[in-house]
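In structure tokens, the next block holds one chain alone, the form predicted on its own.
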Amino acid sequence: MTTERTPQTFVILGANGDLSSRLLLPGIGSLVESGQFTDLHLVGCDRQELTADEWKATLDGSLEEAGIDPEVRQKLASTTSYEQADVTKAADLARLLEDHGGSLVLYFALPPAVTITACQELSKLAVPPGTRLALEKPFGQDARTAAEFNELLAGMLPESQIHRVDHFLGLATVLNIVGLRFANRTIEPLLNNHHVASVEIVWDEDLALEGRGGYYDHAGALVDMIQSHLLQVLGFLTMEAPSAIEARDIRDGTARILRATSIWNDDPARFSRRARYSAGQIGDRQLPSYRDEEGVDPSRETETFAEIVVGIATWRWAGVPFRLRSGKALGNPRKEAIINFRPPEHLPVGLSGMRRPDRFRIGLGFGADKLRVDLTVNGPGDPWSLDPATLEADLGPGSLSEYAEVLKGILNDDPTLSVRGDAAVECWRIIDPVRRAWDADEVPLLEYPAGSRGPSGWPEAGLPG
């Protein structure tokens, strides 16, 4: 394990991009602010030519906007440096590998195609021992290219030094799923196909593209959210109990689940849906149609709302449908995992008014840090009339942001919260049949007004079972 007192050089490739300024730099700032990694040397690297003062101004502006303490901002600015380089050229990469002190982290905050090209060039060089590579999603373009990328990386470094970043794994509420499931005897025995009717993992947001049209139009909701994030949440929610909270046990557990997961009844045309938003209003924001957003090519028919239904072929979950859904520009944002239980096997004669089965609802962060348990109780009026009731508990957002939590793992040389290579391939394998069905127009592309609940007639229930 790398200790906090070991000098480290953290190089951000693509340092002038939105990801760096909005998430990576604040994440590093919050780690240093918390007293961790105080010997870190931060290097910004991009194709643009910047003076040292211009880079420090960029860094300070990002940290200031994130509310980082002025003393921390000054400390990082006093030790940071900037390198102009084209990372698709081996000569420029060789210079970066030479100009560092301590152990080295290369963080690829770059478009996927550029990252692959850069790694191909990097494979021609002698990478210093102990170097870690951090790679942003999406990892590859499908199951085949992800597997090929894994082979390329395996020729350079051990798997434990390759961090495929999914910041959802740094969400405190996602990590809380492990404690919630395995530390509560009242919950874990119920989580199986004898008691659970269906499960939903939903990430519906009121945000639109927010300047990410160039990337998003080549990804869409299916790749950007379901493939990259929600399938990882599925793994945490359904894996068997690990023997220890360690990288191998956690990643073995989620990988087993993903290997057992496939589209329900192997019918992607029936058990997937897609749509995109048209012009509308959310609060005081007037949003254009997705077709008219900057950076969008309307002919690509990119979806902003995607849903798939999958099954998990294990003794615990066989026969339970899982709905994974994500949409943008919606008027009813929801970020939660919902476990829907089967109705009671018998309701005594004389009790009436039962409106719904019991549910666990686990908030997935970003302001949704709550656990809600929906139950049925005797009503306050007629004692034999049943009413719904909800028990609620705060899960807490955690002391670090999700990106800071993931960065902490990378700097500690701990891959627990990084996606393993085989799991990345499985996530593509699960959705590849859906993409083929969509490309063949077997699933219509619907539309919904921005600010609405989604496409008209979109099913809110009725999962197979």
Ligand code: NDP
Given for the second form:
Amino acid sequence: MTTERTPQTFVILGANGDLSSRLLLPGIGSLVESGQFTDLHLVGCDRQELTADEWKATLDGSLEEAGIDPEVRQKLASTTSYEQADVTKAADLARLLEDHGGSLVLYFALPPAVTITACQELSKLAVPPGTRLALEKPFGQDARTAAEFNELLAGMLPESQIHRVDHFLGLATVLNIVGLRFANRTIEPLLNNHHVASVEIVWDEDLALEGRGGYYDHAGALVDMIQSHLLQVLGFLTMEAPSAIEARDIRDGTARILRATSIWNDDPARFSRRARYSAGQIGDRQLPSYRDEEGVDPSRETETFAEIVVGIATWRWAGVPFRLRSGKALGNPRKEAIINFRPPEHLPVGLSGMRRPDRFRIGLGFGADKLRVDLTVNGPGDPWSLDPATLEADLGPGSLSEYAEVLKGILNDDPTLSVRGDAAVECWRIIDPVRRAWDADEVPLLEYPAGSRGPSGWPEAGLPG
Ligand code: NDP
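How about the form predicted in complex with this ligand, since we already have the form predicted on its own?
Everything in the complex follows now, all chains and molecules, and the chain you saw is the first one.
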């Protein structure tokens, strides 16, 4: 890993927004709290006029909310500054660059369309050579626009200095997959089409819109979750063993998988599903129908629950269906990757009662989660009667939040946990046929009551194998 270099200037463009206050500022706070980047000069930049004291109060409020140590809050507040700028204006961007020379990170925490315009304007200026650009998802709107955006960025800085952020890559539970797969002789040899029947990557949550209807209604579950996060998890779960935990090895590995991935049988009408929630209850929360949520235009027909089945055309994985699924406002939240093994080649005659083949369930939640291995054993009583048994281990939380982990990579000039340009395009290429099938109404938009398990008939149906 590269070593920390100081001092650095970290500019958040869109510093008054939701991402900045809920995730970026706390991420920076926890990095500094852990003793890293203690000389960081944090600059908030947004189009709103704020005094230095108002910005400090915003920063402090967000750090306090995240439980950051008062001494760290004080330290960051004593060095931070604020700049009002409209980042779609070249003159404002030029002033920012002039004011903050040296080792610079520009973090685009802006609406996606504003980010693209800001980069177009930035490309007309002389960006200092060591500058790193951090770009939030969604990166582009489809494979074509993502490729065009890549081209624009390539004209400005080397790829290693472009950090396309996917905070799932900073999740300790996702990074655990690497240790689990490549540090265990008993696991890795089984992960191929000889032994695996199917794989599911599921991110079902009980959260609904949480005030972000205006954003979500333009994205939907397919783009918000599957196009970015779950396809990145797929890459970690299926890539070949890297020789080292280094940017090139890891990113070559996941990009190769994504290049080989496509919708099962190239049939998006059959191997994708979509639905949205109707009014219902989760615990003591009453939820309105999605179509009645603030910021939602029902005629857009945005889905809150999406599922696709993909295949990976490699020697190792050909023939294994991978189901990627994510839904909101569900009554049975679960976040996990499940590897379903094939049944045993032969069950000795006389052994009875086998209920299901083995499976690994890898928890993917934020913070700590569990690894569960479901096996079949001789149960109590009649020794020839089989029973299910589960081995369980804790997957510990990381010492840093997922955003802090990603920010650390950016500040260390290490793109291992950033999405490479070609991989970003591949993720759109994989889902673009699904969006076309949905736009052409080839897949019905079903409904499920909030708090339910999803539309009836889901989730088991539709998985080939
Ligand atoms: P917000 O709309 O909350 O924040 C964006 C900020 O950018 C606002 O303060 C906005 O000001 C400001 N802004 C808009 N235009 C300009 C401009 N021309 N010049 C300077 N500032 C401008 O969005 P989010 O924080 O929610 O999202 C930011 C990015 O992060 C998006 O790409 C989103 O997809 C991504 N993201 C967000 C997550 C979240 O949980 N919020 C999670 C993961 C990714 P104003 O209010 O005046 O418009």
